[in-house]
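Encoded as structure tokens, the following chain is the form predicted on its own, with no partner shown.
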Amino acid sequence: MADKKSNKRIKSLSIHRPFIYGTTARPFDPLRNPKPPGIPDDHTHSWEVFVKGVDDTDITYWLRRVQFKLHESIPNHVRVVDAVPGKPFSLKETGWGEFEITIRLYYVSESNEKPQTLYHHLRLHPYGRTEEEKEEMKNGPDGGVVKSWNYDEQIFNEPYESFYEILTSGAMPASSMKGGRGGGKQKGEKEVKMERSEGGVLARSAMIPLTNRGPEYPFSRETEQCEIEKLKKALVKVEEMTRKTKEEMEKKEKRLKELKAEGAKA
């Protein structure tokens, strides 16, 4: 629950955080990636799930516990992993088969909001829009490693005073959120350092990187404004596509009113 004494939300107000989730698949190589003993023989893989910031920022200010859902075949196949500061949500296991995996988020007291539920697919095997992008991926660098991950954004609605403290106390210097989150610094107050990653990614903030590092970092402004041009061009082909369709679709129309027309004249 609120504090008490800061039980009031923020009206008109909507914070968001970025972060990550989804699995990272192995296959088992003798040199790359060695079975473990005790592995049963069919386990083809290795695997983890997880939740994290981008660019490996802390998430635990607002996130105090991940339940990971797996498949009842799996023992223990509902896993709770709890908050340590600095570390993601992740667990890791071995088996042979895919499978949807139940992700609910739990969030910090502070906060009073109900726990959220996301979906992700497990992937174990290549996988891409062409044969192309399985085939890339299957022979990868990184010996055949599959990654599914997505980048997500939580937003949290009209949060409490004091949640939205926990927030934001990372982001900005502590006298800025005095007196209604604003004026000057307040006597015998220490200012917040403002920490970066090496992604240039403030703490408790909703910022990504501006450009990629590498394919453990993959999500940035740089990747977002390339999605951005593939969707415009994509955009362009659909609307020429619709447009020469429209044009088939009106000869044909035509032909049609046509024959109409000389089948009542025989």
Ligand code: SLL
Contents of the next structure:
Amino acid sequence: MADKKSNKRIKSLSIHRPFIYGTTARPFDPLRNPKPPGIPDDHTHSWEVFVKGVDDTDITYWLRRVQFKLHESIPNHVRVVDAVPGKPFSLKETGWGEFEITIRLYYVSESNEKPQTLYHHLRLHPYGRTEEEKEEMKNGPDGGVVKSWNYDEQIFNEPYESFYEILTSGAMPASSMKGGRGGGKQKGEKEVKMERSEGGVLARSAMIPLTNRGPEYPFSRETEQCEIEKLKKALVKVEEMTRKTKEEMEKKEKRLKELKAEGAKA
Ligand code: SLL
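Give me the form predicted together with this ligand now, not the form predicted on its own.
Up next: the whole complex, starting with the chain shown before.
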């Protein structure tokens, strides 16, 4: 039997675990996505909403249940998905309209954390900041698949000691995953080999992959770097625009003064 852990919080410690949530939608199409029998005529898309680990790593050691609240027009619109170790929390549906999904996260009992809520807009139609971005989504390599995915980090502030151990005790061997979450290396158990995902992410870590490995794995240090570069460029542009606007303003103020002086003379 495992040692009984004291249940003190670890003061001034904060630990995070990356995760992804979002939706993927596909229009019905006789070739690429045929409509299964029995689906109502007005349904135009199949879609999936999910919460999962970065690089598909397991997150069920900290998340035990996800409740998805869908639009009231959908039968049985409050759905609960319980953890299956190593698998994403996912729900598949069909429909015709976009709406906001309420995603409630329930943490493992050892965490003593209250559930938290996320909101996510289900997107069925190509979207983007520009027409090109929309076009890319419509006709890009994914051809009509509309992804709306978010990277996020779950922060646990001052976690309980026993939960901290669960969070950090390394990858579980495949055999022990079946029985539930487990809590790392137990007394008398052999050293667990740390396993890495294909992208190099170590299970039960806060790592994200170094490089981007295609549309299914868009969240990596590389993507982050690209975003930073984009932001830097945007900042330079904004600074340049601010400078020009200031110049214009100064010119106009000068002209105003001149006009006032002329007016006073007259
Ligand atoms: C809209 N405000 O008008 C949104 C509502 C509701 C979507 C969208 C029903 C699916 C079913 C469905 O797709 N509802 O009947 O199972 O766009």
